[in-house]
Amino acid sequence: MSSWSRQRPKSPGGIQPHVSRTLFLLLLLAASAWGVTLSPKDCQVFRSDHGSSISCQPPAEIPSYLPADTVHLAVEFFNLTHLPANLLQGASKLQELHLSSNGLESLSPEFLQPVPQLRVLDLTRNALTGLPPGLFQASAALDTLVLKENQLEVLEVSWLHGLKALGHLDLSGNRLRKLPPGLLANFTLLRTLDLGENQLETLPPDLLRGPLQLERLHLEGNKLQVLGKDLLLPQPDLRYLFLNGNKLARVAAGAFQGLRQLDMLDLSNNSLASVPEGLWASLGQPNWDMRDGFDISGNPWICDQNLSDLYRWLQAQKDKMFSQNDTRCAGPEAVKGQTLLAVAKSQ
């Protein structure tokens, strides 16, 4: 590891006078073996057989040019509403691209032709509201892409044209109300969703067709109310289901129907007082445990004959169940407070 400069390297004769030649070598030598940046202006640069990687941080400038052979850059921490024009020019051999928080409020639309071998792109904690079409045009390898907290109000499908390898989106942290039709149909190798800790009230009921092999879908801490029937009934492959912290009053019937590989599902913290009968049966059988187990917990269940399906579901599940002691009975009052799986084993 060395230091890179947005300066062509000088020699090491500013240090400050008061600090000994002995301690100079010293630094060097830690500087030759660890790659400890004498100058706060520099980034660090790690070098491999595979390319160089990138790190520049506060108080170092960010370059001007980059190696080559870069195939990993971290511009993080600067106070930048927006990027240096030509930052990736000359870069074509770039793989990953981290540029979070920078307070970043847009983006130029040919910002990355110069890097068509990218793969991951993080832009988290930015203040992006938007993202300009034709941005991704160059971007056919990109398999990760994180806009986790920007304050996005609104998507739209075109700006993510040019996808065609996206495995991981997160959006996450936004400020979204709603979500386009069609906005994942052609993202076929998508395996995680992450729609988590938005404003969503509602979801497009073609929201999961397109992606073949999703395994995890993040939906928690958003408004949602109703989850459809139809909505999952895409995706029998996926493993990890997240709808804690919503408002979810009602649960279709059949809506978990041919969920055949689920390992977690997490339904806590909703308001959730009845399920329909059979919702479960799907979940949790002999050919696939649910291994990561299950949260149904801060939910006002009414404890009555209408949950006698998830009675018998509980009581063969026990064992998966978090939240044991936090699954309780809202209601009749004859059982209030009672924990879900005590009544459970007394039907």
Contents of the next structure:
Amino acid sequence: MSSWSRQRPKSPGGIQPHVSRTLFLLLLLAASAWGVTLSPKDCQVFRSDHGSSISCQPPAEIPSYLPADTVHLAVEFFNLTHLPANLLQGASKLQELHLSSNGLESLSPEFLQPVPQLRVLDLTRNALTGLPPGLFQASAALDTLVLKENQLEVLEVSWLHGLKALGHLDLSGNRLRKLPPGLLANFTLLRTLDLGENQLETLPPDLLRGPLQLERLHLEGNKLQVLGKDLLLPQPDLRYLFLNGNKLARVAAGAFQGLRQLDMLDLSNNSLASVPEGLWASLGQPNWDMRDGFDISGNPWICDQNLSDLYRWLQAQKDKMFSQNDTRCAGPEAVKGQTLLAVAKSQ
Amino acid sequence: MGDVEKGKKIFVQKCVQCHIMEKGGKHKTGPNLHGQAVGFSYTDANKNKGITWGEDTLMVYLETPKKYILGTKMIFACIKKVERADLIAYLKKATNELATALFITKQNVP
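Can you switch from the form predicted on its own and show the form predicted together with the partner chain instead?
Below, the chain from earlier opens the complete complex, with every other chain and molecule after it.
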């Protein structure tokens, strides 16, 4: 059903033209009965009690006007450096806007003025290097902002001014090398922050000050070398923490202290040879049953006495341990190649 | 043959923001993937495509969801090919139990 609007019904050889025309008209009638209408530009249009959902991909053309009851608009996979200036004009009920995979280089500052009820803005896979000041002035209702896989090298706090209700911020897959201080200061409702797959070497220690209920923090695929003790302090209710695929060589002793309900911790594929005693004290059993688990594989663990604390902790939650066979000792010589679990058991 | 354990980790990392995998669980932004979503308001795009979700369809869908189902609201989550195999293995295993139950029930409905 989804592609019918882009195909013209073919008349099979031998059928009279007026019969095939009748067939076509019948098809149109049937289609409108199902709540689907043929838009003049061949975008897919669905109508329901909630309003209209319009989805456009090439070879359809971008609509020059939108029905006043449009609640959902997707304009994706076009080759566009800029959006038509009045794209959202008149669509004051718009709730979701999907603009992924277009190649957009910039957005005009008034672009979101016509859509104050917008809840979701998806700008995945464009070519944005920045955002104009005032872009989100009218976006107090925006819950989800996705800037995944653009070309952001820096981030200015002022770009995100106005996003009072933001719950989900996705900045993954950009080229961010560092973050400004106070980035999240006004995001009291933020639940998910995704900074994965960037080039972050350090983090401002006050990064997580501001949101009152952060649940998920993605920092995987960066270049972090150290996890300090202050970063996670403001977020005792963090549930998911992804630090895999960095260059972590050092984790501060108090880094996880106070995390009361961590369900998932991924430290895999880093450069950890050892970790300080007491690091694990507050995590998992007996305090809290990690619902999903943890992963410390792909590290060059030196399995000596310094890891005794870790061995004890592993024994207590080995059923929550991902990648057990890939969590091995890189030294000392006597235990090189053995799994950490085997060494832990033999203590 | 994908690795179920790796698939579970990918699910937690890339899918759990919007989906859950829980028998009888309440939907989040996206449908509860345990036994495909009775009562979730899929976009009409998703419903009308009439897909039977299996390994092959999932492999294609998860590569570029928005091309496979025009008008889907799912936000792209980059899942590499080898990761897709692992994820699908996990999805298969996790939903298997309910799928069997549904099959038996269908047989008994007149």
